[in-house]
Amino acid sequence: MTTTPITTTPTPPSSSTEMVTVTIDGKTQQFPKGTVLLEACNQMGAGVPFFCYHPGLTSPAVCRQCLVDVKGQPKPVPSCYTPVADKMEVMTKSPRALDVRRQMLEFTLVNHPIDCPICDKAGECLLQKHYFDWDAKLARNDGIKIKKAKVVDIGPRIVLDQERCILCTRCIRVCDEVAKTHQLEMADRGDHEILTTAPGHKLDNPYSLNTVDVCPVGALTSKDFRFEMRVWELYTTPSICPGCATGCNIEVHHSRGKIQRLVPRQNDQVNEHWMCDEGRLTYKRVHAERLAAPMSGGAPVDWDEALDDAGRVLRAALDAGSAGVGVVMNAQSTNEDLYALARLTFDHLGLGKAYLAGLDQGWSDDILVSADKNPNTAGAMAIGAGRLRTLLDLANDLKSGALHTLLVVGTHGVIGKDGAAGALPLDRLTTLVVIGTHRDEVSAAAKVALPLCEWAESDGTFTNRLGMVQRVRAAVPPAGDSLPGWEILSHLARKLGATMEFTEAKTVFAEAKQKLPFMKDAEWGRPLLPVQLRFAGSRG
């Protein structure tokens, strides 16, 4: 499924686009014709502030706090509506524009409460930076504030204080341009005038949560967040989510060893600045149910025993036919990982029967989300190269007799979400050895059952949909005695007789690369450590 476009923002120019030259504060410089006023300013180190701007949606206008002045013009202009001209002069520190833009805020913040110690949105908020940017002086306003609703239940996924909101539309036109669904308006007028919902509507759109993340204050904010944490004690890794196949690209905010929320990070070929609710979610199953510690024969060991063990009940059942063992993939495991399981079973243990798990497909549309709820079928499918077999042929073979050995690496999706064991009947088999994440019915069958890191934990790539290679980062540190999958697997080759030595993500991704024509022209990238989140009111 492809994805289509769901913003009004411009392509990037290509060699043949006209170029206009403007003139910013006495610098002279040639945009592409139809840029937006604001971003050449910004551009340029103007530091020109906007509340209502969003350069993945349109733009109104409502906010006028990045009014410039422009030579030939009788008042200032908004530079968030107002597309570069050729020849334009512009003055965005001007005395006339500054005043104007001073007396907006100040105007925005009349009735603005005071929420700022309890506030979500403190350190990451807009206007709490604009103030601190001007002089953060004390209000001139000595009368009574205009009282509005506080913690209004407007959907199941988001909490509304129409106090905080400035009213720059920002949500309304993100439900209506982005997920195509009018509901959120403004009501009444003047100072009484707030956000609410559409009648009859509530604000459960599946890209509700973007909502979230464009609201320059505190006004919306998340029931899962909510409360949870101060921003500024977030560190952000980024990486890929891995709710479905369309690998929307998100930072990964983290603080103390755990995930507090997932966010859009832009990437206009893939997500551009947008991610859905149930992707945002997935970070849960990082810190829920986690085998945690290697366990053989039900108990826990330390890992020398537990990878004795596994390599021997392996090695017996090769010895006893190599045609009964067989191996199952799993479409959530990262490119790195399926390489190096593919390498020992193919390659160094001439194994024929491979299959592949994953997630169960699952609802989809035409904005962003993917009916495959796995992030890397792509690489397992080009990885396997036509050697991989489906979930019902491995039923069928344990049915018939055909295994009597097998080796899982990842067991989501292996038993579905009925947990229906009938289905795959494992009490057939003399010998199951499960690398995975979970402690579930897979891992409790095994004989051997190893720890897997989970996404967020190891390093690698995922194969979006579209074929894109795309990095995944480690954000938070392993569960228990967690591994990640290329590890456990040169551990267990080295038991198995097999030579497959990596030491490290990067090593497994450099051979797969020159070994792999859809690999051939990914990037590693240069690593990212963990970056903190900085206060907006910070003057450092």
Given for the second form:
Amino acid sequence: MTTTPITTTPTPPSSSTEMVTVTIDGKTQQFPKGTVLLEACNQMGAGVPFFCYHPGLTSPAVCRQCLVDVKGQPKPVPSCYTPVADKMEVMTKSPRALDVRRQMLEFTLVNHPIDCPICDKAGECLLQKHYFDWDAKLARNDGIKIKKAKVVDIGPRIVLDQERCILCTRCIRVCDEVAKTHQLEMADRGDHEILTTAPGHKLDNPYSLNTVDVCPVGALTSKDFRFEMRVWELYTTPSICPGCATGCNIEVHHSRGKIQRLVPRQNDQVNEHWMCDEGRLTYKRVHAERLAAPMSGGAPVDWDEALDDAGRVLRAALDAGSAGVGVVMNAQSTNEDLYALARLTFDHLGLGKAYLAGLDQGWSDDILVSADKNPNTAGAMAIGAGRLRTLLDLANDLKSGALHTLLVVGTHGVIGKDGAAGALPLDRLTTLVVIGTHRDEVSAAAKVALPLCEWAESDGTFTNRLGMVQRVRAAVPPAGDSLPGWEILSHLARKLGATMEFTEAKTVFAEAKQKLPFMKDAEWGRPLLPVQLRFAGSRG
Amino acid sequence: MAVGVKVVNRPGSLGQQAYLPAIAEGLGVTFRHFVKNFFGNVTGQRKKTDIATIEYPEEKKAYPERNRGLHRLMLRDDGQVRCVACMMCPTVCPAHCITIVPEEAPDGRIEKRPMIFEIDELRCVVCGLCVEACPCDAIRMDTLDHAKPTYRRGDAILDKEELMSRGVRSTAVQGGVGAFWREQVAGQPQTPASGEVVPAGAPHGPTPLRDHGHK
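Form predicted on its own already given; the form predicted in complex with the partner chain follows:
To see the whole picture, the full complex is given below, headed by that same chain.
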């Protein structure tokens, strides 16, 4: 989560740890050799403005907005392109540096249509921010602005506004360096220069929405988010993308209990500054077709009655023979939910095995996307510790009649995308109890269905494919009456005569951390209130 | 020391001491006003009477020029709403009385417009911040009217069509088209394409409803 006005991420120490001494605005500080001067200045709080520089991309120094005075240099130098050198003396606020930066800003604004009222970027726009920080004067230019195309459909997810573009080329570099496809280009010259797609291309790479994030102005806007919401109405909560096993760090941007968009959050070990387009749409399922109330026998009931019913049917099934009772875990659940379920299944009910469900494998690449479309497969495997069986085993056990009762916690992928309902004959069961997030075939077939929180509605942790335990935070209130999985399982355990007293997700986490080796180094983190973006400064 | 007694003489004559003439005089004044106001009222010469009250709602007092009243939405030259759903007014509104749902405009040079624009006049605290925040001269409170009483709360929520029905065309610059404020010389009327004369500097001055034939 970015709370500083301008993103000044600490530069990773270069291979040589040699330090150089730099004086910036009269203050002397040591920096690792190779640090970009712009980063050094902004780490010292100089707040040097920039458009084309991005910490995750190369620096072409095309916008000339970060010019600073360096002693001994005849002209101001672009600080984003200059590495720090020993005994360098930098004046970021000398009259000359201020003057050239203001002139560059005025030059950038000459042909910019000041259509902030209809621009989705307004509120997190670097041009707006730099204008108010460094200039804030009326335009001296009454001339006619050059008209360019406004609503250009350049891809399935993105709309281009060529007038707003300030030609910083960040988006081109995102395509080249992150997505490794050259789909955007500059065309024409001078003040007629425009951003456009490369001949024969659309902006349709799987990382295309990163161009919207890095665009310092509103030239590139996301079709999904376009005109939905002004950014200052949004609140941000740091979380983890549930789209695949990579576990990209994200910010959940939400307003009035509804998620509006997901944007990447910097984590150099996982996703740097980026995330894939598919992951950005994983929030849709949080607000669609949710199971909102506990259901018993197909009718909505209150929680007490539903838990009573679930406890009764499960108890009856266990009494009839616990060998016929199966439990389905889900790789979409958090470590906390899985740990609570494992305790109930293996410790209290004494079952020897459980089945692991999850979304089907999908496409992958060697950039970010994993083939495993579940965020917590690693955690589920570690918690299951060899006692997990696959859905194929479940189908076989159902067909052979070995199971008469099933408890499903999390219904994602229990019935495959290709409609393999026949492969999973749930009608063979006498009792099906479902703790699920959505109104789907599985929860519809259940005797008792209990509404479960989605990932964005409850606190917990996911374990990504690298084994990193990362924190997921509740961003929006739960849909309807749904409760977090560990809480439902605690209630259910009590109905089954087991004692599993968890009061909050953190207590589950603390216990799991003690017992599970893979969570040994995990941190729960401090409590966090959502920050409204209008007070968080520009994300830029 | 013995307590002294000070004799205060009653004022004036026996007539003054009896108060009756003063009562009669007072009643006379009352009666004179009664006759003047009563007969003045029934003969239709109310202005000559001393009555300070007005017979609302048949009779209305003109509000001062800068009164903040019922909202209205201004129109572009082609009759479309000027509002571009920039959300400045709901952002600044301290009473959260404005609801806007934006949508993509299918045609026209300005790509965003409000699909829903509602103002809850019961919630409105008539502060006028929405008018100040509007970058498009789209919302005004210069109707010199106030929110009507309603039987149901929902009736006090004015929708886009109702707000636009009070609107007139505004000549302020929008989308790069229209008179720029520097060219608008005060007091010099401008004639937009519609032929309707709107005073120069219209964004800042009130345009009373009755001048445009609205009630």
